[in-house]
Each structure stands twice: as structure tokens, then as C-alpha cells.
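Only one chain is included here, represented as C-alpha cells and corresponding to the form predicted alone.
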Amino acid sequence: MRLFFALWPPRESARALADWASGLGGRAIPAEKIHLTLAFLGEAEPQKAIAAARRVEASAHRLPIEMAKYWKHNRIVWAGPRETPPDLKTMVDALHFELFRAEYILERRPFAAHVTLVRNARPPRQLPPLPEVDWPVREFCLVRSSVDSNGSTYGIVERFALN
């Protein structure tokens, strides 16, 4: 089972981001798949990951969606905060620490808060202004990912409430 931890936006926020991305060319991410990845575990059994996530203590907060960029190296358009909010950084650091204690090996690159909205994107001349998006972060999720000929599908395994 391929697992990762993520934040899922409210339905209206995901719809607004998907609508914004739909006219950019490339493969826009459908609203129901829009998320912010916190940690990718890969092939793993969920029990150990669930136990680690239950030890995370973090505060509820808001995720500002303030800017959009095109990353040439992997041909994606993403949106996110200008800087990782302190509460999000604290939560991600706590989650990564608990996953490390549970003997998971995570990517070594620093966490970059971004939400992929378009894959296989063409370089845009200029990205249009983002819609106003309200993204309250009250929980994070352990998610199962399956890939087949139709693409990837996600299923939430467990939700973890924030203080």
C-alpha cells in the first residue's frame, strides 16, 4: 500500500483552485485530488504510520494560498504560501520527527509548502491572479494512493485532528 500524509482543502477551496488551473494547459489536477503533501512514505503498512501520527501535537491554523509558480524542472504549476506558516512548519517538523522515530526514511530535501495544480504544464507567459481561497487546517490525513491505467486514486485511511 502506497501511503502519504497530506492536508486536504475544503471542497469549495479545491473547486476554486481546480477552476483556476483548468485554463492553463497541461494536465490540471481534479478538485477531488488537490492536496498538500506533508510526507511521502511509499509502500508501507498503515499501523506504524498511524501510531506515529497520533503522537503529533500541533495547532489548527490557516494555510494561505498567496502565490502561484511554474517549476520548469518538473513542469508543474503550483500554488501556496509565500513562506511556510510557523504553525504548519511546527506540525510538519513534529510529524517528520515521529515518522523518523518509527523508522521511516523520508526525503532529505527541506519541506516546501506547495499544492500541485497542473502537471505536464507548458511554460506560461504569466499566471493569472489566484482566486481567494480559504483553507483552514484542522486536521491532517494518512492517505492511500493507488495507480492504474486511469491514473492515481486516493483514499483517506485515517484523519488526525489538530488542537
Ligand code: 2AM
Contents of the next structure:
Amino acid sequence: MRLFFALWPPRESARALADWASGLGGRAIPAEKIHLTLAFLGEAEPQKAIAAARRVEASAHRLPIEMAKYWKHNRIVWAGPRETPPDLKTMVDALHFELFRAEYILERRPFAAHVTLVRNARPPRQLPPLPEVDWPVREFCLVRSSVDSNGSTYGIVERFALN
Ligand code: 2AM
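Moving from the form predicted alone, what structure would you give for the form predicted in complex with adenosine-2'-monophosphate?
And the full complex, kicking off with our chain again.
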């Protein structure tokens, strides 16, 4: 099973981001697939990951979606906070620590809070202003990804509530 931990936006926020992205060229991510990845496990068994995530104690907070950017190295357009909110940083550090203790091997690249909105994007001259997006973070999810001819489909395996 291909697994990752993520934050999922409220439906109307995902819709607003998908609408914004749909005019940019490239492959806009459909609203129901928009998410923020916290930790990517790859092929893994879910049991130990679920136990590890249950040990994470973190506070509910809001994710500000303040800026949009094009990344040349993987040709994506993403949106996200200007700076990772401290509560999110604490939560991700705790999750990574618990996953490490459970012997999952995570990528060494540092966590960058970003929500991919377009893949195969062309370098934009200028990105239009983002819509107002409310993204309360009250839980995080373990998600399974299956890849088929239509691309990836995601299914939530388990949800973990924040305080
Ligand atoms: P991305 O949006 O920056 O590509 C599901 O694939 C999610 O896991 C995506 O949000 C993707 O981030 C993220 N991810 C992180 N590391 C990955 C990896 N090595 N392979 C595939 N996806 C990865």
C-alpha cells in the first residue's frame, strides 16, 4: 500500500483553489485531490504508522494560504503559508519523530508546507491573486494512494484528531 500523511482542506476551500488553478495551464489538480502532505511513507504497512500517529499530541490551528509559487525543479504550482505555522511545525516534527521511532524511513529533505495545485506547469509570467481560503486544521489523515491510468486516487485510511 502506498501511504502518506496529509491535511485535507474543507470542500469549499478545495473548490476555490481548484478553480484558481484551472486557468493556469498544465494539469490542475481536481478539488477532491487537493491536500498538503505531512510525511510520505511510500510502500508501507499501515498498522505501525497508525500506532505512531496516535502518539502525536498537537494543537488544532489554521493553515493560512497566503502565497502561490512555481517550482522549476518539479514543474508544479503550489499554494501555502509564507511561513510554516508554529503549531503545524510542532505537529510535523512530532509525527516525523514517531514515524522514525516506528522505523519508517522518511525523505531527508526538510518539510516544506505546500499544496500542489498544478502539475506539468509552464513557468507563469505572473500568478493571479489567490482566493480567500479558510483551512482549519482539526485533524490529520493517513491516506492511501493508488495509481491507475487516470492518475492517482486517494482514500483516507484513518483520521487523527488534534487537541
Ligand atoms: P507533491 O505534491 O509535492 O508532489 C502523494 O503523492 C503526495 O505525497 C503528494 O502530495 C506528493 O508531494 C507527496 N510526496 C512526497 N514525497 C513523495 C515521493 N517521494 N513520491 C511521491 N509523492 C511524494
